[in-house]
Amino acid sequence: MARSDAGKLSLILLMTPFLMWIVLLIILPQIGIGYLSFQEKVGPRQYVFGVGNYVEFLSEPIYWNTLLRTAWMSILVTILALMIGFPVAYYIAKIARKRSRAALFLLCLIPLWVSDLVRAFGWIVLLRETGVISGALQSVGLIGGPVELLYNDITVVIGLVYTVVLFMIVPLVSTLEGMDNSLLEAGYNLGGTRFTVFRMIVVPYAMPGIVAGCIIVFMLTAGSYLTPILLGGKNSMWFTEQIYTQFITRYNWESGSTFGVLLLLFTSAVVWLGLRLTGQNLASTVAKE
């Protein structure tokens, strides 16, 4: 009985923290989002509730735009960290040696060692017109002058990509480690091809990774701030900016709500579309054991 009661007690002190943390930093604050969203200012301090906000977002071509772009280069970002974490992800976990596997890890976690601010800004220092990239090719003969490679968006999604590909790579390492050589060498002795076993044993095998790996990398692209600002300048056209806009430079709260609430239900629902495709579920990937 005694050790039952200390079990409990232990559960209960391991997940209060969490619970908190989950209560007040995640719902709570998306129920005030959510009640804000439908809060229309009709008068100094004077507030009815409705769907007004919902409606002036659907009939501004330029809202809705900007979410769906975000959508698509989001996606895009997702589809390219996929294309360069995998043959990363497969190497670590299938070919190099476990004494290294270690050591190749740690490299791919060192653009966490800085903040996203940081950089960003050394992307800026590598593209910008003055910048290294700039210097050289104009020392090796190859441009005339000066160039300037930022604010547009194959720099912006360079960026993202760069950012949050070891988001990719670290489900997909937990995936394929998993996987049993012996499937690999029966698909070779059966007369697969190199394509043939990758695509009917590895891919099988490795999507729940895959589609995790690629739920948090789309979360993470679409709710991003700094990098397409940065690398983006005036013309980055990305959600996170309207929103921010809302809040902070007209200080208008019920439509930064509202952007809010629709970046998450839209992002959901692609995630929801993704899962669907794919015949997975949220239990098979990011809540895998």
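Numbering follows the first chain given and starts at 1. Everything numeric in this text was worked out from a predicted model, so none of it was measured. Just so we're on the same page, rigid core means the largest C-alpha set that superposes within 1.5 Å between forms. Compared with the form predicted together with its partner chain:
- In the core-superposed comparison between these two forms, the C-alpha atom of I62 has shifted by less than 2 angstroms.
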The other form holds:
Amino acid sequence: MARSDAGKLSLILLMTPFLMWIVLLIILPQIGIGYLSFQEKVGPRQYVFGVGNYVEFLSEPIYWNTLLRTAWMSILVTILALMIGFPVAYYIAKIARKRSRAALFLLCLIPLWVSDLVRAFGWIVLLRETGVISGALQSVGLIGGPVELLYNDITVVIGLVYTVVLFMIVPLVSTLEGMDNSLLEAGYNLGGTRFTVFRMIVVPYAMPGIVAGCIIVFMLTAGSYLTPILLGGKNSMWFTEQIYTQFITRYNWESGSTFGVLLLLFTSAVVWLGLRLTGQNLASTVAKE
Amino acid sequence: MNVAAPQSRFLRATYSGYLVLFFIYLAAPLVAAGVFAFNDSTFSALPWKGFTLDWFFGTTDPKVGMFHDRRLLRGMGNSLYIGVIVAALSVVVGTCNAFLFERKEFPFKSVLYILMVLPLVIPGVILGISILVFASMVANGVENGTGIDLGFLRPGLFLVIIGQFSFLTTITSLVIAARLRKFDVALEEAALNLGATRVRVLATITLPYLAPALFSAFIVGFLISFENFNTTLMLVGSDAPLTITMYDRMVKVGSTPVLNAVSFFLMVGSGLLALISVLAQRQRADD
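Rather than the form predicted on its own that you just supplied, could I have the structure of the form predicted together with its partner chain?
Below: every chain and molecule of the assembly, starting with the one above.
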């Protein structure tokens, strides 16, 4: 009896910080922006409940175009990160010898520990008009004058892929490491070509890792702020920038909250769809490490 | 023979070439950000004008090094202060969460577990604005009701700490829970049978076993806090941490080699801390 009382007490003691954290810092604030997004401003310091902010979002093409643009660029970045990261992950997990495997994996992780800001700054030093690449191209005579490589969509995509590709590689490596080579051998023995073995054995085996990587990469990209703004400049048209502008520059918290809710709904919808299509679930996908 | 590897020599060479290119891609911006910290020029660009440490230690204009730049130093101090508090808080709550989810049974456990990992999939900007909005609502409510102004709920250090804590706790919880899961409960039972109290068992057996995980969770938390930008941007007041100070400088002044120096400092610092955390985990694998 005393023991179960102690058990109950410790459950309460452990539950309290957890609930305070989740309720006060996650749930209530999300409800807060949800509530604020339904507050229409009708006069100075006067608000009524209504969907005006959402109507405004839909009636202003620049707003929803920014969201659509953020969406398709995030999807593009996710696909590119998968295509670029998969061969690297496959090499680390299946081909490299034991010792170089650990070293390569660590090499992959180093940029993970470097701030977004430093990475974006590195790209700026390389790519701007007076930057390293422009200078190098001039000195070998490929181009006549300085060339501005920043502030275009390709640079933004390159920078974003750079920022997120590691989050694709890590889950892929941990999934592929579990794959037994005899599966591949069996595939070849049964007459499979390289391509069929890859498509019928490797890809299905790696699916949990692919899904996990894609979800993390997509969320990080859609929510990223620094890379699109620093590499894309004034015309980057990124949705998080819109949120910042509404909140800090225009001090219009109601429409800023609306945009926040929309971004959250949108990214959650994509993640949910991805999980549904591949039959995975969130807890096991995100919390596997 | 490794059946997983490409068999023809041509394919193997292509594959290796691809990997080399990939690692160049990974390294290039980091090298560029770091190297120009040592260039004796007022622009962080080629040509190379000789080696200097002025961008770290210089005292005279135009080459005021980062360690004599008041605003950068203040930013660094703020980052350090925020980082230590956030890391400590999130390790404490993360430990509670780990025990809660690994040791206890309670209703709606799986729903609550999903809630626990949720902060990882909420974009940082949204975490930032939602905490900003909620804190202001509370502050306004209190002010209208009682006339007391809760200044700490306005943008500033407190909100930055709360904002970073809100998602870091998920990460520390997962790190600590992973270690706790591998713990053999028989050890605790043995100690209990030998007459130890529960508190004593926790202090002498379970917590020492968890120590490496607590340590690396602290380091990871500190690093992520130090480098965080998105959440912090929305909550920052007049005491800006280093990343915000550096961003302001980049946008307003453009890139000067001082920023390369800060980048180099950040890279070396986080590299060392990451190494320490990896070593702590390696020890963990040995025992």
